[in-house]
Structure formats: C-alpha cells, structure tokens
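This document opens with one chain alone, in structure tokens, the form predicted on its own.
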Amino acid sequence: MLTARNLTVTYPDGGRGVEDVSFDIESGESVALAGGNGAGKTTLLLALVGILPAKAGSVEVGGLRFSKENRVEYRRAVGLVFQNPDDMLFMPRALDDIMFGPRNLGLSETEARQRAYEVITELGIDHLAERSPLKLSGGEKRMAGLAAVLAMRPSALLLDEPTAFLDPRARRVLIRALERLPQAKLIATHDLAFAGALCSRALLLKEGRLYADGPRDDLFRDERLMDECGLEASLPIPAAGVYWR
C-alpha cells in the first residue's frame, strides 16, 4: 500500500506545491493522478519518493514511513519512472541501465544480470537488451526505463505522462505491460484515454490541493467537475483495457 497522510510541500521561495494532500493506494490497485498544468502533479510524485521534502505531513509504503534516516530503504520500495526516459537512460546498453539498480544494492553481476533479464523478460523487451539507449524509439525508452525501476522490486510504482510521445502501438504495449503489475500504481497523465483503459479510480488535482478522489467514470464525466481542474470531460470512457485491443 502507498499512503499519504495530510502531504504538504512548500518551494524555497514560498510558493506552493502541495497541499494537505491523504490518500491511500493498494497493492495492485492502478490510480490516475489528473490535473491542469501547475496543479502540482509532478511536484506530488517527487514528493512520494522523498525527493522534495514535506513541510508536513507523510507519505509511506507497506507500513514503511519516509525519514531521512531511512530513506535509502524507502527509495528502494518506491520507484518513479520519470516524464523523459532519456533522464534514466545514460549507459551504454539498456542492459546496462537496467542493471544498474541492482548493482547499486550490492548485488553480485550475476544477481543483477538474472534480476535484469527476468523484468526484460516479463515486459518482452528482450530485443532491447545490447541495444544503445541512444538507438531507442520513444517507446523503446520509455519500456527500458520501466524495466530499469522494475529491476530494483519496489513495492509501488510512479509514473509521470507515461505515454507522452508515444504512438498509439507503443501505448498498447504499455497499458499490457502495466496491467500485469502487482504494485500499487500511480499514475499523473493528460491522456484520459490511457487511464480509463488501466485506471479505475482517478485523483484530481487543483492548486496542489486534492479536489476529488473517486471512480474514474464519476469524475471524468463530470464536466463541471473536470472544468474546474482544467480538464475536459472524457465521454465515453472505455471499459478497462477494452480501447488498447
């Protein structure tokens, strides 16, 4: 479980991020983050893996509450994929990306090349392995950069605008792969599409406060609602899974 508990955080020079922001998400449970530009979508994802400190508040994983003096722990049980994978991807191979993790947990090359392959092998992006990141298709990256925080086993998972830039096969193999996934799922997105096939519960954002948590089809078909987060309504939305066939 991912849980934030009454989540504040404040900029250095004043300016306001997020919120009070509580909620919590099961293992397995897939939850679209939405909101309009600056209502502080990132700033909350960053600040669920402790890279923006709270002003207040708290945010945990399986009953594991984020310090500064556990924070190594903690950022192993909670991974990001960030917005642009070319931030994740800087090695020669995506092998060695993927790897990478692992390696830093002190595992052994062999540990760390068996713990690669099998999330490559589970996310069927084998092809992928000698390849140069540098030779990678926005899709391609977006899957090794995924596979890259699978490789380190969190417990929940972020992720930012996952399908930005991709194209309409590479959100396909997306929304498979992350259906698959038994971690508790956070998910920020623009693309109403992508959540209402992988999402059934939705937050929405404005201001850095959170304005609604309910069943994605209640909130995304609610034009006022959606209007007032900077949003448009999404009519109809698909069953789970049914649009990506």
Ligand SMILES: Nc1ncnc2c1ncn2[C@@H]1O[C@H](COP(=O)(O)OP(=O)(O)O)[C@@H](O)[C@H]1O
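Residue numbers count along the first chain shown, from 1. Just so we're on the same page, rigid core means the largest C-alpha set that superposes within 1.5 Å between forms. No experiment lies behind these values; they were computed from the predicted model shown. What changes on going to the form predicted in complex with the ligand:
- Relative to the superposed rigid core, R16 undergoes a CA displacement of at least 2 Å between the two forms.
Could you output the structure for the form predicted in complex with the ligand, given that the previous block was the form predicted on its own?
Coming up is the bare chain, nothing alongside it.
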C-alpha cells in the first residue's frame, strides 16, 4: 500500500539522496527504516510524501501514484511526522496546529475541531490542547506533531527519528500510542530498540541504497551487516509488542 519503485532522488547541489530504492509496505504493517547518518532516511521519507521530487522511479500510496496533478489527494493519504517538531508546530495553541490540516481540507470549524479532538483523545493529550507548542517538552511536542498528522486521517504514517528529543518515559508513551494506530508505518530511526518494539520488518539503507529488506531479527542481529550500515547489532530483541511493558 506504500510503495517505492526504483526511486532515485538527488539534490541540486549533487547531494547523494537515494538511488534506485524499491519496496512495498502492506496495510497495517510497521517497518523500521534504519541506517547511519547520511544513509538517505530523511530523503526517502520526503520523497515518499511528495515533498522531494523523484529524479527517476515513483512513489505510491494506496494505489495512487504521486504526480503533480494529484499531489493534494496524495498528501492527504500519507502523513510525515518531521524529525523536528518545531518544523510542524507554529500556531499559538497546539489545538490550532492539530486543526490546521483539517481546516486546510476545507472542513468546517466544527468538523475540524471534532477531528482534532478525536485524535487528541485517542492519544491521551487533552491537557496539551490549549497550551502553546513553544512551551511544550520534547515528548509533548512529539505527540502534538503526531496528532497534527493523524488529524488528516492518513492511511500511511511516516516518522523521522521519532525518539529524537525524548526521554525514556516519553519514548514509552510514544511506543504505546504508535502500537495502537492502524496505519501502515515506516519509522526512520537508529534507535533500534524503539524500532524493534514496533516493527517486525526492517529496511536497511546504506549510502542511499536499499542494502537489506527482511525480518527485523535477522537483520538487527547480524553483526557484519549492521556494522556495514554504520549501526550496531543488538542482541537479543524482544518480540514486537512486548518491549517496555
């Protein structure tokens, strides 16, 4: 349902980006996107939501192939939680940031508020609604940013280094929230314990290329493979869904 086909992205200044990446993520599947700094994780996510143009190949969500013509419809179907929540939150109240997307879809004020509160309740962050995002903690900002994306009701959810700026407790709260969400997920991270808690499959990027795609346990436990990708093998990893309880 979330597909990259021979996707190549390069930056105008010659920055490497990603090259010839192909994979397909099923509905409801959670997949870790791992790789060292500069491996291409962020580039890949930005291309999957249609922010960065594909130089070659294509991206698809729910059978809809991204093009300039359908970008509005496409971006409604796939949501990206940016690495830095400050890039997503800019209104005086968190509630307004969460209502921003639904308002942009042309929903009425009442409907936009209703959608925002559905998500706020689901994530258990009612207490943040009236707060200024500027004054939220890293963990609270992360939840508000996630809420802003979920209010668009995407069918696929992409997260870029979601545990950046989080302390262990906020990390646990995020894991529990993500576990309950039905969307297909692609989670870019080098926090392998976090990825392992949510994903049973992993993609490994190395120097812009998809280096491995397979069961999390096979990949994350392979010392040579992980070392080649600038990561560290982690042994053992508990089964998805039982970590941090």
